[in-house]
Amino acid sequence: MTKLDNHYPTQELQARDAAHHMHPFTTQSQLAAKGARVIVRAEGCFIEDSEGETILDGMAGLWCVNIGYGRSELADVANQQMRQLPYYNTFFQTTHIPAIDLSERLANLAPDNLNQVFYAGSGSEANDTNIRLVRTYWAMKGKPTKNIIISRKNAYHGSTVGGGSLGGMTGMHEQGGLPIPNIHHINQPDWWSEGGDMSPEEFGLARARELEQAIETLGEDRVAAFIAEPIQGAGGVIVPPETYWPEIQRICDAYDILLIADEVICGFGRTGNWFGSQTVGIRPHIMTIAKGLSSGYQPIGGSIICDEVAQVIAEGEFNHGYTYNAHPVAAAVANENLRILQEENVVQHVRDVAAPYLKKKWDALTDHPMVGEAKLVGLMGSIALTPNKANRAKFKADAGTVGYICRERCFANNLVMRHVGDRMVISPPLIIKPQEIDLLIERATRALDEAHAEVIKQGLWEEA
């Protein structure tokens, strides 16, 4: 790893932190009583810690450095457009080389009929602009009211008061006076929690159809849209029943309503193809993306936008925008991030090694007695929590206590492994070697041993 020393006691960047840093989905008092762990350095798939501690990386920072920390390439990049043009914006009129360059690359890399971007600083802002897009859309159609949008419970789609209404997380409902007018959430298609003694084929039609009924409701005249992401990331990687999707796609094809999906974290390798839409088998009019846009090494999101829906746009003024959509250092990083990942061919690593070799190492983590369910697609996963498997029990403990306790344990064993509820995820970085994969199931199995030992020891193997 390249050093940059660090000459500061790790308590007192700590309390330096505590005092003035507020951060993000944490309880702050907490956060200070402990100390926010101090991340100094990275490599490949490893951070390290600023007391020399060395990290395996399983979530790739927040599901985004898919072509791994360090790479030297994307610093040359934006050390090469900051002295060239740091900035300029795209309102006046104007554009320059990385927007023309990203976006053409973009087009070339999407399904066939997304061949136009608008840009964003993150996915959180790429989908309070789809909010506009598709309801300016419809209006521009001659279908003003036509405006409602439906997404799921347990999505996520940003925490601005516009992704967080399209998301579905109460918790995030509960702050701020969310959901916005006009968004409707159905059902998630989460089986293993909420299938019940239906199969898993059967609970996802049953699902997907809840989709139908929601139309029925609202109005066919009233509904412009559905969003979700092809496998839900943050809401605890939910991979959908097979039956799922294809209804999906058959309900807003014959309701006229627009496929959005959030290709945030699904996005630019993460399940084994290019894009998430591609894995599931469906087309949407609309993909979100951001995060391994530019693996995280600068800020960048999007709405990548079918022909048809362009070209109802363009012929008006889409009063909507932000100060750096396309910046130019952003773009330029995200371009040869993308040219990496396709001259490395790192996208067919994803398929043909790294995927099929952690899946069998995931799959056999259901032997462990706290191990329910094992879900992976491409090298996003999650391993479900139970006391009792054969009934998919949850436990009598308030949701994500044990969860929780996992999630130290992973830590306290330097792995970043996180949990959602009493589910455990990963979304290591794609450039993952099967040795490291080794290290991380190594890793996984001690702390899931570690904090079966704790549950029983607090009282709390028990079934809700």
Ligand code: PXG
Given for the second form:
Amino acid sequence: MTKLDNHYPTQELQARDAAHHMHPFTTQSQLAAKGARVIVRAEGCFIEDSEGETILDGMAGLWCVNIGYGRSELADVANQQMRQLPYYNTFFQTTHIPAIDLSERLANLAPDNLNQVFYAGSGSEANDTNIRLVRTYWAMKGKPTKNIIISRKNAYHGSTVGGGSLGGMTGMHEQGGLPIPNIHHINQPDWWSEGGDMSPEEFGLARARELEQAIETLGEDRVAAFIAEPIQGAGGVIVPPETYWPEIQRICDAYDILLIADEVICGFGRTGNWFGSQTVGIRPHIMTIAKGLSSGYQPIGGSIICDEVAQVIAEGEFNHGYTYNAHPVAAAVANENLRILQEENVVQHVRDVAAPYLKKKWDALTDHPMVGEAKLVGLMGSIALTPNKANRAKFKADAGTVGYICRERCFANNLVMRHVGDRMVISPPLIIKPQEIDLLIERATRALDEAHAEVIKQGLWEEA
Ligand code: PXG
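Would you mind giving the form predicted in complex with this ligand, to go alongside the form predicted alone above?
Following is the full complex, with the preceding chain placed first.
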């Protein structure tokens, strides 16, 4: 990486940031007192801060930089597209070449019957589209009251009013009057935290059958769709027991409801296949996409819609759209990103090289005194921190206290590894090489050791 050429002292940048920039999901006053870490450049799997520290990005930004940082082809395409056609819309009977190319490529990549793409600027916007789309679909089929969408507690589907309502994050529902009406949440398949004395297999079935119970209680004629991430990401990389998804698919087949797979994190190679739906073996009617679609180089999201739904919607006008639907620069960059992922066999690299290599080392983290289970699917993984592995105990301290300590030790050791409550999560760029995986594990182990010592020192090594 080229060395830093930074003319501003970090403290000055931090003060200017604190003065005018409100950060998402952040207690502003705390951050202002501490100062945000200023990231100035990135290359491959590494980001660099304003102090010249090189940090291994175990999160690929926010689960999105699948292709890794610094791919100049994407910059070149953006430059060319901006010069040729920086913007045009697709509202009033017009289209453009990046939208045509990208839609065709996505239809080819997606499972068989998913052939139509409705674009958005983000995953949240795409899920807002999905709410209106599935309700409109049923209304057009003469069933306007079939409008309830079932989702799951601790799901993440975005931060807009619609996305936040679909999501099952209590902290989000407490602010701003969410959820909107006719969204129903069932329990998540998190065996480690909620499985009690059941085996993972029993628990997976039990949690899947909550969908059937909800459909029976609410009435099949009222339920429009079920939405879920194939593997919950922001909720803590919760990998469901093997029994879960087959049972969900059985229920979706048995009842007349639509299945929406939110592929915003799982899509584009993250789980070792192009889509998480393929990894868990489901046949969704709609897939939400964003993040890895452009590897985060441009903001773009969308919904890939099956023929059956698209044909019904095509009969009328769908009164829905965003100024930046199929934005030409974002679409061109996404198309180039996908071309590279395809031509460089990045998904195969995940499946055959990176994920198997990481899995051995990731699983071995359970030898650490503080690590209970370790989960990894493709290149999304999590470890559960616990004071007692034998009974999967939670810490007595508020959830997230220990996770936060661990996250701080990771950051201090130049590794970005996030915490969700007391689970640590990773989602590195898909192009990560074995020696970079070694470095990730080395830094994670050091951070775990330091966090463990700190937890004991602070008197937090206590079961709830
Ligand atoms: N669906 C899923 C499954 C997501 O993970 C969204 C929708 C919303 O996408 P946009 O592009 O509107 O953000 C997401 C986003 C975190 C974190 O801290 C996760 C996301 C976003 C921000 C933070 O884990 N996921």
